[in-house]
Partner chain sequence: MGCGVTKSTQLQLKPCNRGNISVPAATAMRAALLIQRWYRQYVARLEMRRRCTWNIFQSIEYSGQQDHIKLYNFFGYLMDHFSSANSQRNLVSHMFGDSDLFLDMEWERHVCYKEIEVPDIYTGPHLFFPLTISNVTELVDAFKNKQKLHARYVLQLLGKTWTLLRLMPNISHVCTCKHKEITICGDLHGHLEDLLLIFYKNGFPSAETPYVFNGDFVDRGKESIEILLVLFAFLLLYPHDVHLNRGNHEDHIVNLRYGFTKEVLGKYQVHGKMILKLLQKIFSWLPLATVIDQKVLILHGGISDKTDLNVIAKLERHRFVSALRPLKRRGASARQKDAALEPDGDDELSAGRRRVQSLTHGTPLRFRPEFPRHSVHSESGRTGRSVEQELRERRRLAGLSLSSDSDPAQVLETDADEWKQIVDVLWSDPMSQNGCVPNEVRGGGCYWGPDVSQEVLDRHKLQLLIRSHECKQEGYEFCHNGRVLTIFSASNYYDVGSNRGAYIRLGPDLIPHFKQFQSSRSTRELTLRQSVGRTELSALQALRMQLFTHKSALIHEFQEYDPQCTGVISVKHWAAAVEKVLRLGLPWRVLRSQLVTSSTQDGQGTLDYHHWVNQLSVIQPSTEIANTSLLETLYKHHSNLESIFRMIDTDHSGLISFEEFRQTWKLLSSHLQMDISDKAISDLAESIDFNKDGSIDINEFMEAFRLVEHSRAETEAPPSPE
Amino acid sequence: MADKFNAESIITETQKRISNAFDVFDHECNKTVDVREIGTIIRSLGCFPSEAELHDIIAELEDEEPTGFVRYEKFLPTMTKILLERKFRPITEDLLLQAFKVLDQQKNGHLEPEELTKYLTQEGESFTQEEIDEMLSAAVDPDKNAILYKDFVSMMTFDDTR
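Atomic structure of the above chain by itself (the form predicted alone):
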């Protein structure tokens, strides 16, 4: 009996978080959000799908005929399942730090903005110029004009204590 109550409690709390996140972007208060906001909502809930995975989620959420909006009644069960299955979890701070260390060929504890830009545009899933500019504005230490990646990793990792 306690397990059933606990499971129901977890589902209720999860759905409350989803509802709160959705409501922030439901500007018309009509239980719909612009499809372009779905990635932001999902990430605000601690899930970090790739762009391809996000595209798949959006395709699942949109009705037979895409309108540019996603209805809450479609979003809630999909997002509840994603959260309960702990899909698209962020990588750990240690793993992210290891990745930066691999890129730091000189082993000097930092990357030049040009180096990171090259990696972000030429390897894997390419970043847009806007995404690169946004990341660099947060990542580059203005005094050293370099990315001190230990500090940056600490700043950008997700605290999963919820």
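Moving on from the form predicted alone, please list the structure of the form predicted in complex with the partner chain.
Shown below: the chain alone.
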């Protein structure tokens, strides 16, 4: 019986979180958000979907006749499921560090901006120019003109835990 109570309260808590996040972007207060903000909402709830996964979710959320908006009544069950099933779990600091290390063929402990740019704009789900510029501005050590990825990862993930 205690379990049931906990399960229910967990669901309520989860739904409250979803509702709060949704509300931030519900500008017209009519329980809809622009479809372009769905990615931000989902990610801000602690999920790390890829762009492809995001596209699939959005396809599911949109109405048969896409209006450009997503309704809360559709969003809530989908998002609740995602959170309760712990889909798109966070990428840990270790995993992230490993990813950088893998790209650092020479094991220098750092990456050249050009190197990283090439990888991130040409592989996987490519970054836009804006995204790579933004990331480099935070990642590149201006004195060495290199990305000291270990420091970078620690710094960024420290921020995350605020």
